[in-house]
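Coming up is one lone chain in structure tokens, specifically the form predicted alone.
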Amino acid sequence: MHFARFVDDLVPFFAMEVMERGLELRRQGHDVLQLAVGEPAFEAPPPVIEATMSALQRGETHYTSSRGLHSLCRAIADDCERRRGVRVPPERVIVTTGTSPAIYMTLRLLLDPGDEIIVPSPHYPCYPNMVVACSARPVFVPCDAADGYQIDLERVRAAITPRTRCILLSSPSNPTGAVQSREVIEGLCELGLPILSDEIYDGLVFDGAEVTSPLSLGASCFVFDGFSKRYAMTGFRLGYVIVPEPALRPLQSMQQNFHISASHFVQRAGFAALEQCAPYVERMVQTYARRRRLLLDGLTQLGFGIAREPQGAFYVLADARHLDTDSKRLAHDLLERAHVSIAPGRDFGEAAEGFLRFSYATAEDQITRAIERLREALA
């Protein structure tokens, strides 16, 4: 059987084969605590279930606009104006089936075989993956911990070619949890080419920081965002990117090519959470604020280096490489030895090996209980 050359490139999503590793121990009667994914350990609010099984039972089961409810897109601009400061046409909006195929597409959009992207690492582990299948380069550009994750900008400059065709950003960022300062995504803005920005833990922020995004500096730029993080609804596959007018035509096509449209009852649930459930969000981020100091002060006793602590998301990348320069094997250790599940550096990039990312999007007495475990394990 032949398979196209670019899957001989495709990496292993590592975080994901500890989770699924994990899942085995736990089958064979272990109990494993999950501190590798980005799962927020709360249900979807109320009203969005409630909004869930209304649609259902009105029979909303069947295809919509490949752009998403007007209602829903509407929705979505004026959540913009209140967060991003800036007011944008429903018809700019593109709703789709989670935030990866926005990003997806949006790369299909912008890059021919040989084109480069500009990823300022460490990065999503999806990221080059998808740039990958698009037949291009990315091209990463490291940023240090000691400068909290910064972007630098004359890395950046120095990276630019006459092959590169856009900048993919991502703050607040998983993994590390910086949110980029105005300075930074202006001086993005000024380098002239289009801005990809991912937004998705946008809202999930602490210790008075504040998120830019290139859109509120009036640059051209895609906004990728969605309903899995802010309002725990992971399993819901719902998510949005705000397009630049003249790249509106193309991603509508490739979405009816592609995806048709995302689920009806769902864009449903979408909409009640952006109209009703700012309370449930502002809940969970105070929550997820204790368990940010819990889980930072336990590594911090444990002996893990943190430059700086994370700004928003739900992640700790947490230097390791006191105890092994091989995250991977680190991280696989830990969840045989612990039965703690912890995602490896690697997963992240270069200038993340050496390090584990700790998620506290998990309940308190996870993280206290995987502390203790990691305690006598590292002993």
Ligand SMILES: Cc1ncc(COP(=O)(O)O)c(C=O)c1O
The other form holds:
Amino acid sequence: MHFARFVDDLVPFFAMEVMERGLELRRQGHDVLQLAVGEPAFEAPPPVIEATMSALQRGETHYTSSRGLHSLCRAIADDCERRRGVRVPPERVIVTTGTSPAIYMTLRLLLDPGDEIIVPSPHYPCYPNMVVACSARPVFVPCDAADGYQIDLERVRAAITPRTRCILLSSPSNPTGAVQSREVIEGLCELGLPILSDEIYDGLVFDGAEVTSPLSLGASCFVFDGFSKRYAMTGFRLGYVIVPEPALRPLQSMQQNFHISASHFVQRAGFAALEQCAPYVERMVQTYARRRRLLLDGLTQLGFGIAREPQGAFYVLADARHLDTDSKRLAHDLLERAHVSIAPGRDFGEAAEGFLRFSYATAEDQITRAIERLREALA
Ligand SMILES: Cc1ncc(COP(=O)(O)O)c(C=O)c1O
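Now that you have shown the form predicted alone, what about the form predicted in complex with the named molecule?
Once more the chain from above appears, this time first in line as the rest of the complex follows.
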């Protein structure tokens, strides 16, 4: 069987391998603590479940407009105004089956084979794989732990070539938890390239950090967002993109052809999340804040390097080079010896090799026990 050439260039997701080995250990009866995946350890809020059930009972199980239910697009536009201070017409929203397809469709829209896209790194592992699937090239711009992983504008400028089409970043970031400063976002906007701004962790911020969206600076940008993280709705598969006016028609055509529409009853769930779930999000953020403190203090006591505390998302990318410079080997070793599952930094680019990504989306008691086990394993 012949496979397309890009398949050879797809990079495996090593965290998944660690997780799968963890599941195998669980099947053998071991109690494995899970700090590798970015999956909120919360059930979806009750209003979301109720809205889903009643939509199903009403028979809302059909295709919708490819752009999404108008009521949901309007609620997303209202939410955008509340969070980013910008009013966008609901017509500029396209609802998708998760944030991931929104990112991939936008990359397909902007990248021809051989084109380049700037990706500050450490980065979300799926970005380069999506770029490679467009036969384009991710150009990584390293960010330093010592700078709190702020994007270095000089390095970005130096990476631009005639083939550069756009910049793709997440703030708050997976895996670093960094929130880019307003100055950095302003500097990126001034470069004149379209910005693909993945804001899926917006709202999950701590210590008074504020997220600046290029949208609120009037930049030409695509904003990706969704319900997976903020509302603990990963399995609902619901996201959206706010697009610049000229990109609407082509993206809508892609959505019609590739996905048709997001699921009808799931969109009702999304509406309930936006309209009724602010208090639940607030409580989850308070819980994440406690887990974050617990994890940061524990990792620091164990000797992991954390140059600057992450301000958002639910990840800590900690320097583990004093233990092993090969993060994949170290993650496997800690899994076998301590039964703690952690994501190896290598997944997130060369800039994160030698680091481990700990997720505090997991429950507090799991974090406490994981720190205890790591203490014993490292003693
Ligand atoms: C930065 C980032 N973007 C996008 C996604 C994918 O989100 P979704 O579940 O909405 O497809 C993730 C998931 O972990 C993520 O970390």
